[in-house]
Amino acid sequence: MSRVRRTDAPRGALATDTYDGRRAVVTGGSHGIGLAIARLLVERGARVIVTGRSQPALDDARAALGDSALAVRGDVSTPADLDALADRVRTRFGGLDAVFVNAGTARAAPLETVTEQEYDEVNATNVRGAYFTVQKLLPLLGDGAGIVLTTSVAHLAGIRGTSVYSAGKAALRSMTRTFAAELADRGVRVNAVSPGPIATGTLETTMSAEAAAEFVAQRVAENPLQRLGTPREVALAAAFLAFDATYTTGAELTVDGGVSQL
């Protein structure tokens, strides 16, 4: 059977600055990249619901994004948890507009040291966690909602000690292509945002404050614009993705400098 192309845009296919309306969730929404993309949903007019997996920390999302936002403890590498957000924004939303897939976790090892408990708990949430997150939510979707996948930089180049990170991200860059191709049909367009080296603080939880400076340095003397990027800058790229690139689908937006790209 031939597939019959849409010759009409979508329902919001011109760019706005405002979100009115629109249902969105973000995973991993209490801190850094997340909460940035939440933060900025909030402040043009959508409702959100973050999720996470530490408590104290969602409760602060939850006061900083305010009245418009919902915040969920969860994790994404846990079935239940993944039910239960489906039903709780079946019974909040009814359906979504925008699911931003960006729960992930980082370690920084050599390949001689990581276990195997290591490489299966990063990939559990990395990985798996997301292929999940984009099944459960998926009936949510209506026609001209917006998938937006978080990858990075990282599977572009081999970074010494990012191997498992990496070779995750570069799953999910795959993802992006099939779930693309495969919910085309349906409307429902899928795309990555692909961070560079961005000011999240998350480096500092996963290695010594002596490694994580001499990480930064060493992004920063290779970038382009000699610094690192904010998450406001990548949330900006998401949002983008998710409502305003209504012709895009299968694509992997960069944010990063340029450090990628010359």
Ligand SMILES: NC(=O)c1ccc[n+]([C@@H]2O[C@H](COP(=O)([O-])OP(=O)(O)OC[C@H]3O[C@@H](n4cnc5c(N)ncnc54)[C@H](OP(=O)(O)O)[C@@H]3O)[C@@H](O)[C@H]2O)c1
Contents of the next structure:
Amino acid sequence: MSRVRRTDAPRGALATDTYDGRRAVVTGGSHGIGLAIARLLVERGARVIVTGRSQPALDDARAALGDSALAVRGDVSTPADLDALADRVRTRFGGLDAVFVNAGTARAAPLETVTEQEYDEVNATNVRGAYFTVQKLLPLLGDGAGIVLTTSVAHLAGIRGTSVYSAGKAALRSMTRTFAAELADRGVRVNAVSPGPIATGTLETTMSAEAAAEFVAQRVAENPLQRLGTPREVALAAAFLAFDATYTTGAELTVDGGVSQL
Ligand SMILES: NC(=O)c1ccc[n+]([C@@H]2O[C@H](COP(=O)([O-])OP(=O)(O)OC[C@H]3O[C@@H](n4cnc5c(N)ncnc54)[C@H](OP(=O)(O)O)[C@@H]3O)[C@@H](O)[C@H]2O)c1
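To test you: the structure above is the form predicted alone. What is the structure of the form predicted together with the named molecule?
All chains and molecules follow, beginning with the one already shown.
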């Protein structure tokens, strides 16, 4: 692989509002932030493969996204599923311009009660799944492509009940730097988007309505912008990192209303 010369012009326009012809994978693209990323890319002319484990959710996503999208069922913690995803990408797209490593799961529990099984399950998706998603799709990435990992502002603070999740997101932050270093010679940029509290509707499925309402009220009260973020706001940052931020690699962009910064 030839080294990208320092004087080479960046691939594509510096600030583009069209992603015509670009090909992307969004893991965990059937819901929430991943679906918002896929929607934005399709709106801007890209072709997208979204993944997830639930077929009904994938069917809904495919219907919402239209013909520029393909939904591929798969679990990022299962190597055979990642191999199958790479095969589908090769067959349908021939290559990739961006990968959004977004699939993730969260389970709140204090240190005293986390089981080894829960620990392994969360890390299998959030950490091992992310690592091997990048490794398996790497041969398909063209020079100048962008990789965006979804981290979380949770890894910047000590938030009770998030020890497994937050440590996993810190690992992704670290991977972002190392992958960026290893792939710089190819001109492949690797960055992270770090959401704060985002209204995806997922919270309501993991706790009682009362507990969810209390949790949201606390997040809003402590946030400088006094609200939750939207999946669309994260998608705009992720797409920027993947396609427009042509002189940015190894970075993490927070989308959190300022809560981790102010
Ligand atoms: N929402 C927030 O406030 C927030 C804040 C910080 C960071 N994040 C991060 O943002 C990312 C997206 O979160 P979200 O809030 O949009 O979550 P979400 O609405 O629950 O969506 C998660 C997506 O990931 C998929 N997924 C989960 N486990 C998977 C696995 N093992 N293999 C393949 N797909 C899997 C889900 O589909 P299936 O369940 O059908 O597989 C779904 O498409 C995650 O990495 C999360 O940690 C979210």
